[in-house]
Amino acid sequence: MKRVSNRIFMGLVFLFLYAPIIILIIFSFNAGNSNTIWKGFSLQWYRELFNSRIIMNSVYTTLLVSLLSTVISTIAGTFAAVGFYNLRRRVREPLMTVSNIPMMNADIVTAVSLCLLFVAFFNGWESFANWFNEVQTVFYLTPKIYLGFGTLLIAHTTFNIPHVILSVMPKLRQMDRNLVDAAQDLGCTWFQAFIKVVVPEIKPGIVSGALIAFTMSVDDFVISYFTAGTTSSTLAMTIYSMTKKRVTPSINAVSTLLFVTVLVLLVTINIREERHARAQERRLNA
């Protein structure tokens, strides 16, 4: 009886969590423009979605920012994790705590702080550029800098790096420390040992960190909203601006594609981690 009640409770919890998403997905295929009355199956809202210049531009910006921030944060986070790993524990633990703050911190706090940082930097740059242009005439520096694609990319890279570090560190702890010394004794430089020995050992952590970073970047709204300015717009920002007017099935179509993308990435991450865990278990049992 207790087992049945637990399953019923679990089913109600999942129904509460996923029923709105299921309804959203169903009405994205509605032939009418209503979100409550079903008028037949149709792909017209997906056709309108791909024919919309505003939405496709925001998709392009989202993918470009996500891919660039993923690559940069994966490289920076991997080297940072290796650096933390080689530090003494007394120094490493406080630095790891500091690097984890952006993940535990509220998005609105991170967004506002990054926005204020960019504005303060722009004001300082304007003063420096005006002074520099006055003392010489060979080079001209643009005094005015605004929020845009560059600040959006920096913001996404900033909050992605801690996720990569957190994914790579456990793999570094599982690695045998003597492998690098053995590679160097056999004639490898430190960088060659890192590429040929360390990277293959921590590759699952690097891939998982990259996938998490890409997922977080695609899914972000709050930080993008405060750091993108008026010249750039991500898909989440475009959806938000569309909901201010009227919620149409085209928003359902966009949300469905975004949900499916994130779901596929999360499933891929979980499958990779499960396969890696099974491979390690077979290796230990062999």
The other form holds:
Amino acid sequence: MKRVSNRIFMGLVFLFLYAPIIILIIFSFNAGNSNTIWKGFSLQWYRELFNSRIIMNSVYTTLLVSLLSTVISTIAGTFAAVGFYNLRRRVREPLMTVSNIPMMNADIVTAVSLCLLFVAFFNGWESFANWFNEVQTVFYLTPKIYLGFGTLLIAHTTFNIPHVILSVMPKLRQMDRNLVDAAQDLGCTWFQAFIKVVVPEIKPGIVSGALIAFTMSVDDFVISYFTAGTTSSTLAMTIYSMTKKRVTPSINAVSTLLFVTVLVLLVTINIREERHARAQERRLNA
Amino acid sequence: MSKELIRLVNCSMAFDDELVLDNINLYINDSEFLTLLGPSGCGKTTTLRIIGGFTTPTAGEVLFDGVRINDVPPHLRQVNTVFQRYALFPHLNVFENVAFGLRIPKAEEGGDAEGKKKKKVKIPEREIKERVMEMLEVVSLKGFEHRHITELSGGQQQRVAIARALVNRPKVLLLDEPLGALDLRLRKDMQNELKRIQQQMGITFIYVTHDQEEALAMSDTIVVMDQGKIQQIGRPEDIYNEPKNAFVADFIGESNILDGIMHEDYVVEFFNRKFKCLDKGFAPMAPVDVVIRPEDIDIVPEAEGQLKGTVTSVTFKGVHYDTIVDFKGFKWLIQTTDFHPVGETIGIILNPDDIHIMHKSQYSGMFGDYSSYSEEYDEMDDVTLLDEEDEDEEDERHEE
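Next up, can you give the form predicted in complex with the partner chain of this protein, since the form predicted on its own came first?
Entire complex below, previous chain first.
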């Protein structure tokens, strides 16, 4: 009896969790114009999607900003982690906490503060450029710069770096401290030792970090909304602006694609971690 | 005969305010097997790291073949290291681990230290293969070249670590407690193996250990260290038979250490009795430490003994009995093949060559009394020693 009621309860929980997404996915394949009445299977909304210049542009922006910020933050985060790792414990622990705060922080706070920072910088730049253009005529600096792809990329890189650090750090700690010494002993400079020995050792952490960073980037709305300005728009922002007019099933189609992308990434990350945990266990048992 | 290869001149090392090495002076000859022996935190690993180039001494000079190498980074030194817990590269197989050093292009040999502009030479693949296979044969690991590191036993990993260091043909091999993680049997085998390899290759081994038996069995020269200072340097026999102070006497083997007074040359008094000995050159009536090794003491019937005592505990050790005997409240350890039950009163005779006299030192009175003798204590000591060492190391790295 108890087991049956437990199962029903579980089913209800999952129903509440996933019902909205399931409905969204189902109606993205609806032939009609409605989000409530099923009129047969069709891919028309997907077709419409791929024909829409606005959506394809924002897909391009999203992929580009995600990829670039992933590459930059993975490199920066890995080196930051190595730096933290080499610090004394007394210094490292508080620094790690400080570096973790942005992950827990409300997105809206990060978003607004980044936006304010950019605007403040633009104002400073304007005065500098005006002064610079007055005192000389050889170079001309544009006094007016605006929020756009550049600021979007900086913002994404900023919130991605802590995720990379968090995922690389445990791998560094698992590594035998003598490995770097051993490599240097055998003729490597520090950098050679880093490339030949440290990177292969912490590679699982770097790859997971990159995957998480990419997922966070694709997924992000709030921070992008405040830092992308008017010239560029990510997929999440485009969906949001589409809902302001009239909710067409093409929104369902975009959202479905976004959901599937993030789902695939998350599943990949989990499978990788599971596999490495098992390999680690085997190594310990051997 | 053998020429000097490495010399440490007035080397000191401090982390923050803590002095880890205190004015070390040491020279190491070519083709010598030298052991740095001491308890954890005595500075032996730091000394090794200074020679390897992983640490720069805060004061003093390191000379290699007469040239100052304080600022030469590890990858430019003709020294290779076998690390504690081996530090093998887990992502490479046995062959690639051993070949690692050979695959790094090096500045042409014979070039001076500032050979930066020199053309880097790559060793051809065929030669790499030859040298690696040759070295795997030396360490008896032929046929293992494609194995993964994680598939090897501790002893085999140890051999890979040695091969990986030796394949670069260093002038000096540094070994940092290489046998610490192996079980007793394997450790004995590897001791012989290491000695054989050292003789076969004819290069200098500098070996760090806290295991005195290991040190006595393998070394040409032993350097006993404690609290960042060298306590004694000498051949194993000299260190054992003529320890310089109570610390050395206690750390190397077992010793009964008593307070004595040196009346004149060859005459020492302890327990209110004068004994003949072989030592001279002390000031008249100078207070001294007297060392008597437990295996040198002869037990005789009570009436014939120079001293009389009561047996308070007996432990069977296989070859001999560890017998604790109470002499007027001071307990001695006597190792004897004869069984004397607890409670028996026995006599002992000390011959002049059983007695060794040492000057008083800061260690006087700290060692050599078996009043609280217990085997469990000994074992517990070993365990805590190992644990502390790990933490020390971790800290040291962070300080750098």
